[in-house]
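Shown here is one chain on its own, the form predicted on its own, set out as structure tokens.
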Amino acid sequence: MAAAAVAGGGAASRPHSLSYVGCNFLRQRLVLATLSGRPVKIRKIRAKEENPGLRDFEASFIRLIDKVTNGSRIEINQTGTTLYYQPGLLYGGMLEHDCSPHRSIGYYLESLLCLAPFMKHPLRIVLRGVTNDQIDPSVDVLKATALPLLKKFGIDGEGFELKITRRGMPPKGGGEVVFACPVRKVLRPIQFTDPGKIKRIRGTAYSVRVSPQIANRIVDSARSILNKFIPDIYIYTDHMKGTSSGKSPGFGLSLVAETTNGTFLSAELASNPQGQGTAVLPEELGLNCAKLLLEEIYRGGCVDSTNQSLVLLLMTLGQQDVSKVLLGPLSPYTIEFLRHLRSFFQTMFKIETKSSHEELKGGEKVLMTCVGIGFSNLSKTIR
């Protein structure tokens, strides 16, 4: 079959598989394996723990990868401590997936954002589960920060959307999200080195199966801090009722600061799941979330810490041209991602530290430069 050729090398040159140990960075490895066409073997997944092997949410993620690809081979041993994955072709199409309630939909969506532009058919997927939790980026933040980022690389069009039809809070979830993304043959390189100045702050305070008054209390306390810096602040209150409110009560806030040059920096907080930890006051949550946003603005850069790995991946896969982006301090997740990019794509970034000048107040910045590998979506040419 003609479609068996892998991007970056024909079927004749079968890439050798990469081997890893442990459960860390499982998503990064599977996503990069899928894009590079290189098989990957992961051993000793929680081998020493009382409950060894893959967790529910990881198994659900592997099922999702299996759904969006065609012809992938996945082998897991009986205890779930060894995983072998030989990637197939990214296929896409209309799909549905029930995410594990142990992690939020953002855990799955982050990886789909990396894969969706390179499918054979435009992806339209309905994801069900937890929309906002305390571990992963929420759907609100990914919608406000990751989508504008993809647009900079030329991934845009009518069929590009991410919308929350139902909110679901942990532990039981019950949320629903629709994500649709057009396919692209090539990505355009970017030069994104001037973050600009903050011009406005937008946010969403949501309350699910609790008094709608709570969202207003969150907004008031967040504004009490942010109003000192900038007048253009608008925080929507989103109160979901009835079936659209999922199965568990909860509330939270996500904030996004937009700059004059189209940089989006985000912060968010959610209440503790029902029956876990101490109860959080809405006022406290609003104050803490506003402080987190100020911390993210201090870190600065053209991309917030949630999306560092996404922008570096898209730069790597761009045309054979130079891409540059200015980032704040690299997160540990991003540092590991750079190591993986080198293993899977042999791509090295030039990393220059920029000290804080007078005009660039805030934390130390890092200028990341790379030449794209000229990745092209081969499945688009085969009909």
The other form holds:
Amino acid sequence: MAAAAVAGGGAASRPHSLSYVGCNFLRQRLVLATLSGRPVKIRKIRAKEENPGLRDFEASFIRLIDKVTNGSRIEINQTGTTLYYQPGLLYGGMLEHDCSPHRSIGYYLESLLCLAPFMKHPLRIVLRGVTNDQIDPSVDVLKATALPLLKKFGIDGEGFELKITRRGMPPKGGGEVVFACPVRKVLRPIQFTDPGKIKRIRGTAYSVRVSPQIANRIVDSARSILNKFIPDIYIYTDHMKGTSSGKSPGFGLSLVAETTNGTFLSAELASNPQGQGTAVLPEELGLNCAKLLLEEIYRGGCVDSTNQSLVLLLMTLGQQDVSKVLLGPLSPYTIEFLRHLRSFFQTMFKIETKSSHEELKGGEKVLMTCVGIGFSNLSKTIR
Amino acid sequence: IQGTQEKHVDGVKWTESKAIEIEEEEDDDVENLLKEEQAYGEEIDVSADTTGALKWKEDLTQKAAEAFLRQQQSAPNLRKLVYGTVAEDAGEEDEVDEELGGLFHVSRPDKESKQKANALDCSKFPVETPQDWDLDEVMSSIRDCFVTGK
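The block above covers the form predicted on its own; next, return the form predicted together with the partner chain.
What follows is the whole complex; the chain from before opens it.
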């Protein structure tokens, strides 16, 4: 990319870079660096392992960041153990990216969800790779939970979609997803402290390159547990064929509980990748996934555990006004994200524990309050 | 005889007065008891009045103490957990490795924090201790999260 664009702020006002150690939390560091304009240096990436340095999927992620920005400078040393990243401007536009099949598209999409509203041009990107795996949040779950969350901040419109055109399971992948997001100049602050009550449960049982009957078996077993709580359950069966079924066989289930106030709590499970581990029974998978959803409901809050960091980021970047959100227990990833938010944006949250006074509403909740930094997307083109 | 009569009368009078005194004393006791009962009754009345509007006044100090302890236990701990000890540069390590004879480095076994530094980058929050959702108590613990609940 053009090096000239880097000089944006001028050498005098260039903020000093932040330094980190290790490959963990790589995505949130690069995302926050891009949004704040501060360079980062990450050292000792797997320095003591037999196979040191950045992995394929991380290299692919860095390439993706390079694609959506203009004028970023990325330096990686010979062994791949040190990474220096000087962010450019978020550019967006029509893009394509081949994600590494070692991590699912969700790994890449989570970061794109953080960056997409602040592009110069609306982002429309085709991502290819693994749509559902056992590690990262799947595209189905992000579609059902993260998109409604962005809408609460005023990011909405016709050009806002996440479509699964092909489903791909690990290890070979072969899935394809289209993500499009409009840009906004400022974000609306939110007051989201009452999750409401769960009015329905929706889900998708998918199967590719296996018997279509498997999806039905998953649905039956999941319903057997969830029906004890609420009658309004519908689980779609999604059996893709031919080229849209990717390159590897597999099946899985994602469940989403929707409340009266627009909270979406999710859970998901996928079968073991072909050739790894023992075969999973569809009935067992359905039961376990339903139980995971009940655990997530027990944790509760207005945002489910995978999207905690996304909501906290958008609150930080909101207008200079108070934003509040009620969360379940903070995940380790979120706790680290809060520390990074303080390093990059100097924002600290007020964290209050709320024990549920009325019983039968699950575990302890955490009320997060902050004042937005008044981030505005200056590179957005005005028409 | 008169003297004895008088004495007798006196005696009667004495006994009478004594009896009266005793009676009076008994009366006093009864009165006191009654008073106490009344006072007790009044006290009950007072507390009955307060149950409506002024109930919050009861055990104020105890409540305050409990609230204070609760605050101490939960809020600052969570804040400390998030913002407490970890500075933004986790970079100061290894540089202070001891040297043996100026040639060899003592390689310490990886600490917990360092393992975390190179751990898997994943936003999911796995459930560590799953509950038994077949039990009625566990099931009822989230009953009110649904519209079908209370």
